[in-house]
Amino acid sequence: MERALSDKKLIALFLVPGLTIFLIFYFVPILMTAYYSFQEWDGINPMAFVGLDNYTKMFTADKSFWKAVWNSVAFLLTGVFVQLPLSFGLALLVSRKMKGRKWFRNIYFFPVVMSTTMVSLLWVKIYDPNIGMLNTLLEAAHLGSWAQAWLGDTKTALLSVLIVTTWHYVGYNMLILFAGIQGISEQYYEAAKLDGAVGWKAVRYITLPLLSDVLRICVVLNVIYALKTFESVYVMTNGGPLHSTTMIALKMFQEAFLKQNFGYGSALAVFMVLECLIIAWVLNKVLTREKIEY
């Protein structure tokens, strides 16, 4: 009893540091944030404390507010209903045993190891208007009438970014999902064989139940991603044109650090904050083993 106390006292000594780094750097500037969401402040004058106004601006004055949020939900629905999909066709294609499947991984997985600024400016070359492949190889192939301002146009410059993240992360998800296939015995196909499920009836029957956990982890972290997405929506459009493309914490960003007005900045980065721990929430009570059904 006394060494089962002490063992418990030696991992709260270890586990003091992290703990003191996430409560300096995470936890206090959440709660910092959520203050300065109830002040209007410039940052340099002082504070004045004006209750739920940034949260009434909010939700009923600022329409740019609200095309932020329906656009998070198109990368939600997405990153969930598209780039999930094509990482599993993935994963089970590199998983099969055929000649250079090691050499198709590092292929489909090669986009995640560049940074978001690198992919964003180069679909940016790609889509440019002028001199961009993707009109240049459009012309070639006498489709010239379709060539466009693809990120200039507001009814096509949030699909032409939805299109970039979605190869950009769709690496990542296989690779999650490849290691989850690995992971699942070879006895569970056999024993399946004999019953004649093989192919599609094998995938269904046995590596969809074995997977669920693995595919949860993967909704939820590309939810979350989905969310909070700013990088390469400030690079290839900065919100534009006419706020098509405005992410919430891309609007954070310009209200806080552009237009000086941090109390609404902050009370955006609030929302965004229950948003994400909100369906994260929601989505792991949905999504348990138990009431998924095949």
Second form
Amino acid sequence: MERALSDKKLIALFLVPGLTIFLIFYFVPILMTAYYSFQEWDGINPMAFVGLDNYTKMFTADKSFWKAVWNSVAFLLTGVFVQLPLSFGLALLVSRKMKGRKWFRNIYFFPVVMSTTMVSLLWVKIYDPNIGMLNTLLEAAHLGSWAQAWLGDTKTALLSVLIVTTWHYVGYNMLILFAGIQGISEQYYEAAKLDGAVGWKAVRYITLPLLSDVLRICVVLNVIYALKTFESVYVMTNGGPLHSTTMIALKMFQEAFLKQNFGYGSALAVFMVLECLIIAWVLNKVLTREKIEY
Amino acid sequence: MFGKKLGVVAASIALSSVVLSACGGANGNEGATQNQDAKPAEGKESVSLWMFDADPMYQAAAEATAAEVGVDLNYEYIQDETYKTKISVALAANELPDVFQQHAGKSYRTPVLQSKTVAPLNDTLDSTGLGAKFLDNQLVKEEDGNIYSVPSNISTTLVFYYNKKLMSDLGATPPATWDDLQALVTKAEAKGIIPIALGGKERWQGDLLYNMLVARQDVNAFDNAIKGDAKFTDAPFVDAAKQVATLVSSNAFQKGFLGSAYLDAQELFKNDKALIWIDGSFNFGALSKAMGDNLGYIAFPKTGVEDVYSATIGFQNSAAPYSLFVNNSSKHVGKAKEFAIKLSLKLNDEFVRKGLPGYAASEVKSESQNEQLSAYATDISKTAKTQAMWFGLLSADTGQEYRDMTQQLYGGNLTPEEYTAQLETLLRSAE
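Requested next: the structure of the form predicted in complex with its partner chain (the form predicted on its own having been shown above).
Now the complete complex, all chains and molecules, led by this one.
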């Protein structure tokens, strides 16, 4: 067995079937999408080569494209600067040796188990300005002036969707960070305690540095999720009102499957793939640092 | 064929790998499919059928037709919005069922015909003699002289429904003019009743309301403008856009209507929270069942210079009606053709039974109509013109752009003048 594992040719041979499947079902469609992005094509009639026209349209003529880019940035920033700190806070809380911590951990994680469609539909009902729970509660609390047309108003729609995605996925990051915290040896905290580092100081100087690798993974996952957000927006607002919540993935879907612009839809898909790759690469470069050991 | 199919499948995989996991839909049952996978009995041919009409009448008619034709039926109901996506991919990839329903309008019909995946029905219509049963002009003859579809729905039009209980609570009468409508909106709003429920999320209701307001300004405005004899910046279009802006500014629609789904908005009307509901005549049955005598109907008010019987807005046009098509790659194409034609006639019988004007001769007797439906039938018979909804006359791309633009009018992002100027540019360039 050991000899087999040291034989690189044999290992390569075993990798061939998986690699072939990966290339056929993942890499080839991406290449073909790149090819279609230079065509004008409705999916039925013959394609016509249009060069960079689809990309020119994307960057110069399609007003909602830049709105979608901005919305992606909003999702990205919320994921990294709101959701992640919240997750970290919750992970710290459920890491403490207190009664019912398992119960709390499960409660916080529960929304992650629910499908995005289900969560989105649930919140559509909660946000309903006419019969929804949120406005009813606000009115019952004599805060009727705070009641809004949450998903129906361009001023509040994006924020409303962001709140839902944060609520939905906060438990996911919490669980990853919780596992990371559990992996930090207790002796570091005991040694730090002798030096007077307790409470926030212990978090600042022990927990956070030793969690840096886990945090990096969480940041990358959050960013990629933010850039390709589709389901929650599709179900809750369909990109509206007036494109205020549109996303690149949603535009891609609408262009290709509703407007039958497969060429332009493919150009949007290529943009999204490149955007994800570049940002993930930059993040890896920026966040990579020497492993900390005490 | 293989290359194109491979291309579409590959494009769909690549494009949808990121998104399609969520095609579950924006409404409660969006994306839901109801698949009755019947195992074909020995020696019996099977026919698969895709439908987007939720009315149980369709499935019952299909099952009865299958029994009559002697085939096993694989009936699949696919929710309306999901259907539009699914059928466009299936068309391009030639992965169609044996028989399928298609929406009305050029943007939906043209791709079906261009895909060259549907079978001409002339031979079966002639050999069975069933072609003679369809009324004049109900079978669409395409440019090549072939008939590729049979109707799957009767002509449906825009209807102005109102809630009788709320109207009575307000001590008001249904509006006859634009001034009446404005006064009613003000009165309802003052009493905390939603004047008009509108599902803005899907955009089509607002779009059709605008079409209707334009038709009331000038019954031939759209036809003249699209032919180039007039402009979309002319008075009828601007005046109707101003009426939309007035309705929005006077809070005629429910709070957050731009984000409201059609079905959610409909619930407001059915549950006595909204006074007026603008919808299709296809919903008479469902609304009557839900609201009973509480459902009121009037011909759309005289909101412009044109009379109430001058025109209505139709959901389909004679060149692109709601249709049933047969896949020419079907293993049992002969049976599928016979099934589609007989299903169309069976559905016609059901419409006639309900007291609605059918598209084919029928021996079925009409059941008694309720008061509202009979009033509607009378009004429709008096109406001089059915203007096809504009969206149905545009290509898929232009149609979607047009609906986006109209939503901007409703959202206040465009003034009536800006909106009509952009309309002129969009529809003129698409001409």
